[in-house]
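The form predicted alone is given below as one chain in structure tokens.
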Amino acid sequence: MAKIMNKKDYKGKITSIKNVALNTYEMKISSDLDNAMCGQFISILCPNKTLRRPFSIADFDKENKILTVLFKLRGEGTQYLKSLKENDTIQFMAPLGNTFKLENKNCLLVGAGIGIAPMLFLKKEMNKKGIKNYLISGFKEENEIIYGSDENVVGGSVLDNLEDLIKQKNIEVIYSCAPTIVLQKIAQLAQKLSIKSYIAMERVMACSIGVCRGCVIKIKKNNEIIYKSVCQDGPVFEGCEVVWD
């Protein structure tokens, strides 16, 4: 995974914002940032909270430098991003974390939720490059799907018959963004098959830039334990890496 470490902040203006499931908004933002690659995020500005608010970028233009973010409404930050309209302007900090390798290996994509959000911008990049993906992604409702994968899984698990599609598919490597125990399965599932598997790992961050470390995880590094922060270190890591408490 690369470290992008030419993060700042910018100034950006809402070239949209609409509902596109249930309590889950897009949201386009021109800035001057330049660049944004998949598997990396953004933190905004909420006017009156201390915290910044991180979210996952979902897709980039680089032409027209336009970014996009997927939310849920969750607390008072994302209220606060809902009441936006075309042509507000936000102050956010990016780009932040690291990014996912691409392999040009068969690749399967797994999302959970609003989990969908790195795994459509990741998928679009794939497709660029001629890598070969399939993207399953498992939401609770039909009316909470967001749409871009090749597959849905509504009312069960994204983990069920996962195995099965593995094999089917003769995939290689794995990606995925979900809640930690989802993650935690499928990195399980890759390393009993023998693949690799890459993970966006989803945490509450306090401060974005890994000074708080208020959202450290353990990762076994030549047989030693060590601790790494995923707004800094991450969020992407090697499941294999990973200690699941």
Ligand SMILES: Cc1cc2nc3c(=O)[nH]c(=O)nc-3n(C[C@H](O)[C@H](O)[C@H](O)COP(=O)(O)OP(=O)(O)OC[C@H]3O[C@@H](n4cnc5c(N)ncnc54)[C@H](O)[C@@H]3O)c2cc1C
Given for the second form:
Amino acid sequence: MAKIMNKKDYKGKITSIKNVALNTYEMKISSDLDNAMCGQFISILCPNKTLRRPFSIADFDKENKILTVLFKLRGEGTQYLKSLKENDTIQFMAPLGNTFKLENKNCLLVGAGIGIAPMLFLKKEMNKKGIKNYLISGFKEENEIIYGSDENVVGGSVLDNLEDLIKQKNIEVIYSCAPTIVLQKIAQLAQKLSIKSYIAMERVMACSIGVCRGCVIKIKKNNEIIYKSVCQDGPVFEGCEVVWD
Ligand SMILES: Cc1cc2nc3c(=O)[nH]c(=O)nc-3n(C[C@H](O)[C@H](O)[C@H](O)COP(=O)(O)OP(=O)(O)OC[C@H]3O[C@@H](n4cnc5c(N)ncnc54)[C@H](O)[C@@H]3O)c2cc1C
Ligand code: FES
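Would you mind giving the form predicted in complex with the named molecule, to go alongside the form predicted alone above?
First the chain shown before, then all remaining chains and molecules of the complex.
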């Protein structure tokens, strides 16, 4: 999980914005940002909002310097994003946070709801490198399904039958982005089955750059408990090192 320190503020131009599922939008942004890796995120400045809004990078086209984010409508920040049109400009900080560590093993990717966003980027990178992977995504309703998964769970939970799936497909590493309670269950299941898990955590972020310490979580290292920031040390952590309070 490499730390990337060259983050800065960018002005981007929206090259497309479209509705891809219920209350869910895909936005493509062209800017001078010339590198971004899976697991990382951007933090978008929204008018009249002191706190920027963080969004996972769902894809990055290095050749054309276009990044993709998927966002779900929540409050005023995401309503602002929805109101944007092609050729509008936005300001964002990037690339933020650490990256998923790619392992050349049998990988299971688990996304719940909009948590599919970083999983799509990860899957693309794994496919490029020939890493065997299987992406399962969970949605509350059929009309919330976002493209790109090998399997969608609708109505139930991605946790249903997960242990069977892991055994069936001889999974050796799990990657996930999902609500905290789901991540906790995945990390615990991985530990029970003695396999590795990498989880992308979500916290409300005030600064997004490791300054305010508002996003810290407890981590176990060499029998000691230490605090790590989700925005800078994460968002990706090994499941076995997170302390679930
Ligand atoms: C690392 C990271 C990656 C994320 N990736 C995505 C993504 O790819 N797509 C997506 O739709 N959402 C993503 N989120 C969540 C997204 O940041 C919030 O949905 C967004 O900030 C809500 O803004 P709002 O103004 O529309 O809603 P508000 O009305 O401000 O808030 C609605 C809800 O969003 C949460 N929220 C508000 N501000 C923040 C903040 N600064 N950080 C985190 N949560 C916040 C609050 O807990 C609240 O419950 C991510 C969050 C983090 C931390
Ligand atoms: S949001 Fe400020 S330290 Fe992470």
